[in-house]
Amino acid sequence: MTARPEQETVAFDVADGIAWVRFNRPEKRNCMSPKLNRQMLRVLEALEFREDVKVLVLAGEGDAWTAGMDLQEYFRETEEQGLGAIRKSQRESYGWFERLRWYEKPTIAMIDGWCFGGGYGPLFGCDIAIASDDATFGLSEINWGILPGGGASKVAQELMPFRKAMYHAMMGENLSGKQAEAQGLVTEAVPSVQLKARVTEIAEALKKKDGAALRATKWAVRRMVDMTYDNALDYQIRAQEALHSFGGAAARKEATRQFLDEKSFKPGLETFDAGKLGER
């Protein structure tokens, strides 16, 4: 088989402030290659500021999100070229699932097929995460002799209960789409025909709000995990001052003006028109 081109590792198209993102490495379900890494953060980092794209959807070409990382070429190969080599290949993975965590941009995993290993390093990153009911999650990395590492232990613990994380991680048995969110893995599991509409339902929804407060919002959600309740009060307190300073003060202004004096919308069921920002 003959190896796919770093630049041809990942795939996106940009259309109608959505950009679809996919890991694409059919051939191999998806599994994270040290060329994939190096591409997949030059392609986020082109979009994240593109005035056209408002979403980030990250998914995988053919029957997988992706299967984790790849043994072949992630592992064996990298391992023969010395521990320089090794830290090299864990800081190219690690550094795009940090800026996917951080992006300036709500992003959405579409989860269809596999997920496993090291592809929780990503599923984690995204913001919001939606499976096909018939999707497979997994952490089978106990079942050949190592930790489930790559900050995938560290994903279960974080987005599930611990005696459902400790189970998973252990015993190296595959959950459903279904099975994933019940045990808070993902948002969302919807049947496979219904998936990229959901998606796309949600970017829909996603695209109308001011992005600035989606990014303040996003962040203070993540950087609150470890904070007392009065440090994270704090926090907030300060973030949304940064807000302001960001255009949070004349989006509070406008839509405080279309709900009060326009009577155009209600806070509670909709989102005001970011669109006449700046009209007057």
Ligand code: ACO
The other form holds:
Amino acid sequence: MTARPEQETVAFDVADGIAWVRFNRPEKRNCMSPKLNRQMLRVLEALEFREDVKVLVLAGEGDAWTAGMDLQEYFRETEEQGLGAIRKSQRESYGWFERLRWYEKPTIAMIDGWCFGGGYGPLFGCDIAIASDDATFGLSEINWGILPGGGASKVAQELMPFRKAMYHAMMGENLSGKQAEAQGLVTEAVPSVQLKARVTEIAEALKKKDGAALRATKWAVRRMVDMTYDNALDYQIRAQEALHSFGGAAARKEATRQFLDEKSFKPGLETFDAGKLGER
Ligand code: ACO
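Structure of the form predicted in complex with acetyl coenzyme *A, given the form predicted on its own:
Below: every chain and molecule of the assembly, starting with the one above.
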């Protein structure tokens, strides 16, 4: 079989404000080659500031989310070319993982099938992760004689309780979607037949919220991980003030009006009607 051209290693379409991006090498269980890594960064960048994209979903074609890094093209072939090629490939993959972590729009990982090793980078990069109950998660690195690099062991340590992360990294045993949910690796696991509907439901809810406030919120949650309490408080003050430079002041004023004056919504129970912003 001839190799898939670089531009076809990632598929996407945009519908109703949601960008559905897919790892697109199902014949290779969507493992991440240098070509895929380069193309993914291009696609993410192309979608990031589009007005018609409010939420980005990262999914996989076929029966995998991603089977991790491509052992042939990412490891063996680049290693044959020497250190320069290795560093280039690392920069390409870590580059789009990082882009995803600090993406301007809210992101949801929709995991149906395999998710291994290097896949934990984009898994962590997505703000919300919804898996099917019978998805399979694994740090298989130890099974073929390497450590979980490329961010993978850091992701396990960040997301999972220490004892669970250590066992997961050392044993190379897989977790189902349900187990991944229980151990903190994903937000939620649902039956496979409900996966797309649940992801759509979350995306629809996110679409109704103020985009600038969402961006500030997700960045604050990520930034504060290694801050002291006082530094985090200060960061939040600055971030809220910066938010006012991007339409946040108007959104907040309008939402406050709808609650206090119009009494048309309750922030504790729902999202304000952003549609009324343009009316004032
Ligand atoms: N790297 C390179 N090729 C891969 C990878 C990968 N990570 N995963 C799958 N493939 C290829 C297979 O070699 C095979 O290619 P071929 O058709 O040319 O022989 C094809 O994809 C289909 O794979 P199968 O193994 O036949 O598919 P199956 O459904 O039986 O098994 C499974 C799926 C369990 C995901 C298996 O492919 C596998 O174990 N893959 C490796 C998973 C892994 O450990 N990834 C690396 C994690 S570590 C890291 O990312 C740094």
